[in-house]
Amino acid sequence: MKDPIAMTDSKPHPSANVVVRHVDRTPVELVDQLAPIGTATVHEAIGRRGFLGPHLRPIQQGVRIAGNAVTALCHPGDNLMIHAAVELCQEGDLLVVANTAPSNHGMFGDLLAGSLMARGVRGLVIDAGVRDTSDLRRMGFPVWSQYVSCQGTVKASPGSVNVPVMLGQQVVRPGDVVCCDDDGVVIVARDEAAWALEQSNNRLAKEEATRRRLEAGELGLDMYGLRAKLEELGVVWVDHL
């Protein structure tokens, strides 16, 4: 008997392996305005939330992007669901891959990258390994991964596509904004994107004013009131020991 989930568009049981075809995405004009701001500023602007953690590092430098999350939930050492996710990706998306348990396999390489690039996908975030990193850099396909590993995978285990996944301590939902640069990866919830953009622009203006004061020679020690703070904490200035 065929799997009833494959035969109907009705809501599947929560424990089932499922590929969700249609998700609500963040308007691309909001995504594109968040992209150049930078993860550090966005992270601070939205209340120091959304950071996926320092374990996800870029395999390249100098890339700053954002995209709509398409998610894939895989089993360790098995990239079958990445292949399933490619079909559902579209222009402006960013693929986010999570695993049901720790994996250091090279689950993604240049062949999959070429397939994603053909669909207009902007990059990959994965909590496992990638390989063919030199080729990926040459192709201009940006990746943030936990490992770099030449060890390959199988294609045998069912998983899910476009369901909420957990990376680090952060839930990533399909259609959330994924902001990536040299400092890491920050997630902005789809329903907070417009607010996050406003808050980030406000912080940019504040940072620019601060930058001008620091470059003019003013000390952060005084500008932020840190001298008084140190005195309250019992720190004293002496001329000599």
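Which structure goes with the form predicted in complex with a further copy of the same chain, now that we have seen the form predicted alone?
The following holds one chain only.
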């Protein structure tokens, strides 16, 4: 078993398992304005960053939400730290669960969902499996996960809560904005949230104008000036092959 190792008296060592009580959250009004924009637009607006990857899929269809990240870092096949995370969740949060190594266990089900809903948690993102999916859909608790799996877990190994975690080559920090919809999950860093909202709204406006022109038959090739670029890249137009 790993002892917590402190390099100084005041600060736990990076390798120690900690539960961090306080999270600097993104203001909920920012979160709520980012929610309806959609992950594809937000991801693009902030410089094509923040996407957790196509392996995290929703168990429901047509839900678009955002929340403040509360994070849990678990040992594969062990949901002990999810239980430790619950009491640190509050209204407007979204639980993000990562594992120290790949796991296809069903680490989360209807009981934990009921517990989180009682605290106003908006949903779950997990890089492992969930179960009780028909119940979760019925309860209206949205989930983005890598697997649907019955495979149960133990509650035996330590981990951490509210530390930075990684899912799909993306760091998620407590208090970051977690944006979720049918296209997946995108993370907006807390200190970029206001800027991200502004960028996203700019993009929405621009997209709306572009959309109208494209639907009217105008070509992206012309609108974006790509025709010259193609020629410069040596692409040749021919009538027949």
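Positions refer to the first chain, counted from 1. Everything numeric here is computed off the predicted structure, so don't read it as measured data. Basically, rigid core = biggest C-alpha set you can superpose within 1.5 Å across the two forms.
- Comparing the forms between the two forms, the C-alpha position of D24 differs by less than 2 angstroms, with the core used for superposition.
- Here R227 exhibits a Cα shift of 4.1 Å between the two forms, evaluated on the superposed rigid core.
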